[in-house]
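Taking the form predicted alone, here's one chain by itself in structure tokens.
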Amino acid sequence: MARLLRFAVLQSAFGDDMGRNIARVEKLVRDAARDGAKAILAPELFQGPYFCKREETRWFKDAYPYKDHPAVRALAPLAGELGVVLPLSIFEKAGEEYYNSLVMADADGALLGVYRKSHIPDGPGYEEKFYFRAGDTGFKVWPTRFGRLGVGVCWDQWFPEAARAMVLQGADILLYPTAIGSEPENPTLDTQPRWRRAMIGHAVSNVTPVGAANRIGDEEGQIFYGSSFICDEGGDLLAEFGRVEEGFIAATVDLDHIAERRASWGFFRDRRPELYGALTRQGV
């Protein structure tokens, strides 16, 4: 019998009210399981707006340890509840230290861990270092009821070492809860079409289906430009919403046949690592 997983992503704006936020995703959420999706992603730091466009220190005291976390709290009991697995982005205090955060709650509502986002970018609008420090988890990939997920945290979407990593642990789809839209230093450059392809060609190169929730909204002046997908293993669109709609879309995969299209082309047969080294070392 084939292993057939049929998954999710969501899109929406956020404001400022966390209860809200949550009670929002919990709506998709629930509208995306009645649509038959087993695994359901929601936007990076959903719980309210995206505060790392300034350096602020009131934000601070919205990082809960992962277990705490008011989203974490609500929504894993809801992916018991409803039987599905939930991926939970958050900002999570562990001790002294803050991290931009990952927990992978459970078909059965359990908690299966924490990532811990390994890419922390710095820049106008997107000003992350001042809250997070790197993660020091190492990539993670989830042994969850309907298959084994890998996810990184967005700007972690960018970097092909990442998805390898993931998909040697034996990840059967890629995910990337995301936050990014205009970018304030330049309001001409437009980053959505090689957000796309970016993740496009983590698809193709590991034969991999990926979904990516991004966000949407004017959140003062920072224009998030949603446009959130899902694409097969070969890289084409199963799905896809864009810039502005509010909702869930799903597309089913087959796993097993994804796993003999993958062997069958090769590219994990011919790797060689053995040539790679350049790649763990700093300044080559």
The other form holds:
Number of protein chains: 2
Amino acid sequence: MARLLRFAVLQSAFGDDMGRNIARVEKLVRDAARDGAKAILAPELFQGPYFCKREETRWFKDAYPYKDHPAVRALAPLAGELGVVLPLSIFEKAGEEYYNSLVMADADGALLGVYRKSHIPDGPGYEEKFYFRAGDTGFKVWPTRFGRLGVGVCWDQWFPEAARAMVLQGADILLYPTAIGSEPENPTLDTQPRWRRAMIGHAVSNVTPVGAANRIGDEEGQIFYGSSFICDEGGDLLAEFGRVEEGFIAATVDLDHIAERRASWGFFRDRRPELYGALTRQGV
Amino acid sequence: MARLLRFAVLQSAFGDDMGRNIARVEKLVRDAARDGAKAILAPELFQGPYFCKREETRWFKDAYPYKDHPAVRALAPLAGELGVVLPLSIFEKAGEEYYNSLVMADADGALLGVYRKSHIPDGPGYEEKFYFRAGDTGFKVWPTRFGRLGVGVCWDQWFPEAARAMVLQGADILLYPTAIGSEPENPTLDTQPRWRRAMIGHAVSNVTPVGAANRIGDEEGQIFYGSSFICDEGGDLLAEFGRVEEGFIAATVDLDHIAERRASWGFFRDRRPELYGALTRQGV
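Since the one above is the form predicted alone, can you give the form predicted together with another copy of the chain too?
Full complex below, order starting with the chain above.
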């Protein structure tokens, strides 16, 4: 019997008003749920502008313990109401530590826990090391009502190790909430093609579908390029956005068929963990 | 000062006559060297047909200790004559063990050693586990006259761990000799797009150029699809073959510029080896 999963990724711009941003996501979640999506992914840190563009202390006040975050308090009940799974990217305050986190709301509205972004970027326009402590949770796969979801957050998406770790832990699909666009100090660099290529590589190497949700819009000259997509387990695009559209895209995958394809390709049969020690050692 | 490396990959069909196959590669190596290439990659097991299509005992007699292999005895001196680096994919006999191996001939004709393919496929048309013991050397990076070359062999190309391990060991570029084409028991499956996507993913995730050399031709109904390519450190194609052309393609990369780009992207700054333990454990 086919084990079908229909899932969606949202693409939108976000402004200064947290309540309006959350309402915007609620509206798009309702649209996607009406279309049959059972897991619906919003972009990274959708509650506000991408504040990591600069190093400014005023943003720390917008971090919350994950269960108390306004986005979680608003959207976890929505997950329960609609019977959909919602991975929620938030700015988390845990005591005196701040994390770029992902809270998983299952389809009954229950919180399954928190994942803290493992890989933290830092560079012009993406000054995340000023805000976030590197995550301490390790990679997580979420046993939701509709499938086992592996979710990395933005910069995690460039790391083959993260994708592999999640699939080794049983992820049926990989999801990545994202905030990426232009490079303020390198205006001719368009990272969009390689952004897709890295994740499409994870799809192929792990025989696992991938969905990525990115924001759009011009935030004080930093242009987020959208291009959110869903690809299948061979890297073929099932749905994609351009750089300016707002809304949702969705696709249906057959998790049992994919599991058979994954076994048939034999990558997990032929891995050589005893030869991969270099990947887990610090330095050279 | 720019540290330029021009390198080439060869694409050809190969038949039953080992001497003619080696002569064919010699001709193409001379062509590529005349064009300025300093490292030149021939396809996997270019000495003969892709015998792993079926499980047949007669092929074991074509394996040799690597220093004695006719391809090595013919082409290592050619490397010295032309002053080029030649990675040579061969069927190696080591005592009673047989390996799918890569011998590295430096630009003075000296042999730098042998790498034994770590990942061995097995399935209809690609029955390699019948012939080859899984490699015991671990991944190698070769300090050649013209740069540090990381070379995986065919099936290795699908494994992000292999690419990462080689770049962690200092590879300037990644090379993959290959023999891949149609799937005898699944004639509608064309693996060419995902074959490229996996390696392009390695290029992006490691900020490292990649070259892949595949064979062409119809070997008793198994159609090898060529599509050899060279991409830059962002996955942009610098040169590519279609599915039937014979010859060489070459590209020039600036290793110092790439090293700066690799540092600037920060992937190796931000890796979390302490979180990657799942990759080196057997089982779940």
